[in-house]
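Encoded as structure tokens, the following chain is the form predicted alone, with no partner shown.
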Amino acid sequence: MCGIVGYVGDRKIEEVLIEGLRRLEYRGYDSCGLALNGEKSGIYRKRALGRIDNLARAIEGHTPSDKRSGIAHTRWATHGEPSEDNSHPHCDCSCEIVVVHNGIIENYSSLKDELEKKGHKFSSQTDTEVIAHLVEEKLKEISRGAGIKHALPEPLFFEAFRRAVNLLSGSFAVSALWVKAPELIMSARMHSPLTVGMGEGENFLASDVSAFLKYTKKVYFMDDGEIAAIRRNSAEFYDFKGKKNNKQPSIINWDLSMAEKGGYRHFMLKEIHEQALSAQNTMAGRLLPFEEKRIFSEIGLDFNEAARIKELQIIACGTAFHAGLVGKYVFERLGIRAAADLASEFESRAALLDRGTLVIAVSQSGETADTLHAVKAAKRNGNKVLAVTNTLGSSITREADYTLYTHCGPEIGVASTKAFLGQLIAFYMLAVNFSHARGITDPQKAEQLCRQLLLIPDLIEKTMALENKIEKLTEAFSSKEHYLFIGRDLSYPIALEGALKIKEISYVHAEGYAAGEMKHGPIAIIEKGMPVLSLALSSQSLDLIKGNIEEAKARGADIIAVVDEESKKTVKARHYLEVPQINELFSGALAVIPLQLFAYYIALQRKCDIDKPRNLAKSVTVR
């Protein structure tokens, strides 16, 4: 995953561009660059290895004054090795035309064979490159009359984006300037998020919308197989064979200052902190009056044909994944029959599904490319789809028959974790709602269970009190290479992510297990001294997992327990991590902020880059 930024206007451009770039480094971070293009001067193309702050520092003092439009790109390396050659912008053979690219066009090895036997010259071993070269050649195409003779520069730019673009195949946001149309950014969208934010008198373009949301609120979401034409005075959308969309904007209700730090040392600190809002938010105005029944009303889904679903089927990625795999507990618990998959391992088995089952998509972003080809896959064989998703106008809403969104606001840290706790909360509110549809939960004893839901906020907020402890504890494993984790029942999939959390930005080796696997093999990598975080709340299988713990004791396991006031009097471990009690079904919510914690002090005494952790990118957008 890359960010793309872009803008038409009077501002200093390169200041817009490089404030943008800063707001989408957490989708990438390998390179960076900058192309502004001025009505004399032409195009000023600046690429730079690294960080944000190499790129602002190497065109200090050097743009040029007439510049009238900009693009900007940070990267995640997929084509082509992280070096300044394979740093976008791309340019042609001459630099004329400048392309910027999130994605991965399949089939650009062979567009490169073309296009080089045509006397064209590439100096990256990226895929991006050839959309630049494309375009030159259609521009080529025009003039020697294949098509429109003696255009204009804006209609003729226009024309050969637009046939670029349809050679293309894979997933692409791209954006590109050329030098004779200096107020014209052309971009174009297929499986990878792009933006256009509505200014007076500038427009603004990007991946996400914190880049450009301190200077307006009204935004368009672009579609899959839409081209925009931006200018500063108007943005024009088409889809590819050049028939113009006639599009809505939508207002952002978040401010900027949700996607800045607030005073903490990273974004993830602040957004663990942030997860009693978070869950608030989450729940807000959807529980009580139970008998409304606003879950389905909100989703647009029919009280009666939520009655008849007999089976839901959960698709996601990573984190997500972990969330849809404690639904999957929490669902069978009240009675419903469910399943969790790895979205990536979806697709081929999608034909399997009975048509009357309902497939819940969790997403952070909206945006992951395996989710999405499952959604697609899922759709093709005939079952509807529920999104669970954080992000207003992302693709997989459009993919979707109903949303669910979990309105946490934006998430700046790689390592998802108040994201993680929106989707818990959804799957809570769904489960207690379908069960009820179902006529298995009836409505007391659902409305008990919402009451008991609203009490997660205060909750978290008392959790948080052990984050002292927990920076304390984290100094005597911060040197520890091995890591255990272990849960059963609706504990594994917590036991699953905080592992994920602390491989995710310590760089360490550590596993997740359910409990009752130890004895199957993992126990054989316990030694003395190797922490095992075990989950040991109440709960049905409490006994078994307190049995757990003390076979790993007995191999020199340094013990760090999660509990609860009510398990902690029976549990034997060296350390203990005290969560407020809560009905077994919930506890999820809060037996994750420790794991969080825990993950981000390790990082912190280890001297990570914890915002920004080695080859990840906050959404995964290609395959």
Contents of the next structure:
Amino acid sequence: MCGIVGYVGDRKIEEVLIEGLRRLEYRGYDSCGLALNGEKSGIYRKRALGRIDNLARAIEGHTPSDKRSGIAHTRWATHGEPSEDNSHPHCDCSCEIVVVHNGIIENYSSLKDELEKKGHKFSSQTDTEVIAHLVEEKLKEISRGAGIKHALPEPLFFEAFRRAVNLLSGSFAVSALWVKAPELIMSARMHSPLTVGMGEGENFLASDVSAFLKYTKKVYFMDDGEIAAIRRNSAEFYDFKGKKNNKQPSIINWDLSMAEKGGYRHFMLKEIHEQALSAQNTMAGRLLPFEEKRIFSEIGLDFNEAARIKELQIIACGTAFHAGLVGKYVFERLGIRAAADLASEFESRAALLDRGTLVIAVSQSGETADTLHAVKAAKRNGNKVLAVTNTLGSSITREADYTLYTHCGPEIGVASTKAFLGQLIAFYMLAVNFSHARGITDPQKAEQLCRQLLLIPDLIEKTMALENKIEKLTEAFSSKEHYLFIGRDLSYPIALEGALKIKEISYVHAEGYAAGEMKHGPIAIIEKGMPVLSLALSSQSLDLIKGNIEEAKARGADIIAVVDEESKKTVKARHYLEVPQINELFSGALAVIPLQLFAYYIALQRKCDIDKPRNLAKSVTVR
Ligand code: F6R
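Can you swap the form predicted alone for the form predicted together with ligand F6R?
Expanding to the full complex; the earlier chain stays at the top.
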């Protein structure tokens, strides 16, 4: 949540910052702002409510010509309503220090009380503003000789910043400028992502590499408890005590076109269309010829250790949780007991885990605060953790013992689509491999399942042929305010995911239910004309779901059934969305696609802001 961008170098700084903010807008978009540090002109600061365009318009023709560095921010409000005053950058009493921040400063009110007693005047309701005043206070403290004597502005700023961040508790990625050190950006990270991009005679920083990928692919991922001093020709890293860290940069293999809309109206639609390719990428080089140790050696898990794992605990939030629920069903079908829990409900229960249980944490961003906390709780209990994530170097990969990357490429649309699909594929691959390692699935069967998995990208392409039909169908439904999604067994999490997609981007009421639960309450809400999206694929539970469809129809529901060629012969519905036939085990990868498209086109008819739905941010880095 919230996005930070910074730049020091010779380019037009405001252009680099605005462009970076646009790429990070998915992280939060209720307000934004930037600050530039000029050699003579000092700090220039501008903030705007709403979208980045408002900021771009507000600064046009007004920025100083002698600027040397800059920082910028796009906000998703936590403390203080969205307003210009609460937008970042925030400054100290005389606006000589400016700060942008992502995260939550948990002890901000006690810090603020102390600073107010010392005469500091606050002008916002945010937790962030204390950081600027703290740096100001530390500058005074050092200059008064209370600490090390620093004659030069840069070491002085470094030390004041270092002392200030040592007083913060909570989660933060923070960057600051001081008027007297115009070529230095100070940054710190604690439980909130921050990356530094290395250029030639210029350097970048951002919450997410997509902000500067156009300029460089050489990246340092900052660690928790790390400070960075970023200048035009160098980036140096230190711990909070001031000891220098030697870091190695990573090279990012995404290219910029992967993070752009490529002719689609919305990122979400582009990402739905990318699913065949991204499924292929998730599987690439991991399946055939079937080799029992391949995936385990990739993630660094010893095969014999994998063979001893009897039970799995999956944790995740939102869409990733739905993928985790699919994972649970697939693992269990292949003979391995698995539980799936919401990460936000898990932390206090981690102590009950058997030490031999492998925890699988699923997170597209790798930064979701609840998932990270749940991972830490599992680690405290002595459990090993496997992260399934799409994001190289993300926080979750540092906490986990093993990581399986989904390789879906950047997902920008707030509503997750291709990342969900990548997570499903990751679970399918893991389930086949763990089941084989335990001796439950024999090598021939494992190889056969891998072959079926490799068919998925082609079958996704075929499923996309439903798009026109779905677009037309949504014309008839777009005024509906209530939807039900029902499924059983492996399709139950897909029903949950369908309901979540339509809720988050269309702002309508939708419920996903295990169809067997309908008679235990929810059937009471069905009335004439209510759309009930029913997952009715060939499966062990097809007869049961057909019964549930009949019960809903008898109460006036308008049934839209997701079927395959075989099941369509016996399912009675008003509308059919037919997906290709596939092994039931992997059917979720196809069945979810019509539901994603349905949600997309309903939102389009309702003129909703599809890529930036209200109240949502792409990464939920606060709890
Ligand atoms: C919904 C959506 C969210 C995320 C959830 C977890 O479309 O995107 O529900 O799935 O916030 O995010 P990650 O996977 O980044 O941990």
